[in-house]
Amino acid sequence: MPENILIVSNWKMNLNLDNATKLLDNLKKIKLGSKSKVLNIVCPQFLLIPYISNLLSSTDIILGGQDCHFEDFGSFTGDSSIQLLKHYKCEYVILGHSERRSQYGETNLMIKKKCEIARKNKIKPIVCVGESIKLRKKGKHIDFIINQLDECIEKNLENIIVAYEPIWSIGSGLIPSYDEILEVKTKSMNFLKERKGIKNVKILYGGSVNSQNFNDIIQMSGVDGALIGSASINIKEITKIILNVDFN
């Protein structure tokens, strides 16, 4: 079992000022404590940023973005800069999610890039990374996975987090086996290790993670924890969740 859990809620393009208000207010009756294992991150979407990080003052709530551009500032009509993120207090940014590759055509270049500045900005980078089902038939899945941590990830960081979303997975109630995640994760782990030079690595598993199989992903694959969508802004499963996480 890992020793800490990041339970990583993507929000996506949904809730409104009540009902984001509604969700934290639940949320924050939950208390982690000081000494918990459990890391409670939230990632809104940009708009509700300043609002969520006035709501988070005093709480163990951590709160992150979805995305950043890979400069500071410039005329990118539309986006988001990582000192935006800094100013709101966001400690981590999701970055490379399967939705933004394949409707906004970002490339592994631009999330190597979006990951340095990042970086450079003391916000820590949560890559994502996954396959397709036509890849995963074909069992290319995991040299596809590793190409996309080679190109991703610079060399010789002291830490990364990784989110791994097979895209088959999201939203479609569909989840690999254990020994699947169990797979992705090892592999991924030794080549940022030996590869990468990356001494501390964290992977996180995404894609129709719920109340019912959170733990057993958890403990089953040994990953540090889960980047969670549509049950995230369920206030019943996230609390459920957080609430029932296993150490045993």
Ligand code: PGA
The other form holds:
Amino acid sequence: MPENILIVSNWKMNLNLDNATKLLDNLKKIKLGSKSKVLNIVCPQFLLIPYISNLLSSTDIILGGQDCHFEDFGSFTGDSSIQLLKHYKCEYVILGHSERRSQYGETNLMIKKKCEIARKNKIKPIVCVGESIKLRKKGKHIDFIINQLDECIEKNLENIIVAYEPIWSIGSGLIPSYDEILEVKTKSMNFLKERKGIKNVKILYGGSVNSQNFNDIIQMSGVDGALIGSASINIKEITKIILNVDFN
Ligand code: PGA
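Now show me the form predicted together with the named molecule; what you just gave was the form predicted alone.
Okay, now the whole complex, with that chain kicking things off.
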């Protein structure tokens, strides 16, 4: 079992002030106690962050962003900077989500630069990788993922968090088999440790995670946690996931 289980809620462009408050009121009631090895990380859209940051002070819920720009500041209309994430006490930032890659043309090089600026500001990047259904069917998924890792992540880092999110699994209700997740986890881990010289690697799984499959994914695939989309904005689902984490 990993030393910590990361439960990363990717709220995407969902939730308004009212339903975000309601969700957090429920999350705050969860007493982690002996489950203190659970890191409960919520990633709201940018405009919610100042408000949520305030609601989270003196709770054990951790704040994260869904993206950042790779420059400190400048003429980047519509973007938001890592310095503001830091100001509002974000500790993590999701980078290179497949929705950003496909809808906003984010490249591996851009993601690498975003990682660098996040690390410089002491915010932990969660780098998303994952294949399309076409690549999976052709059996080319491992090569594709290793190339993403190679191009997005610098050498010789102390630590890195990677989220394996097969594109075909996001929001579809489909998940790879536990062995398939384990294969990606093991090969990514080996590549990052042996070829990139990274000491501490954590691998999360993301894509159609819910309260029914969460524990099996963690146990059978040995991942360090999950990046959760739709189930993370469903109060019953996310509460069940956090309360029922099985450490055996
Ligand atoms: P999902 O989304 O849990 O709704 O499949 C996961 C994600 O996009 O990070």
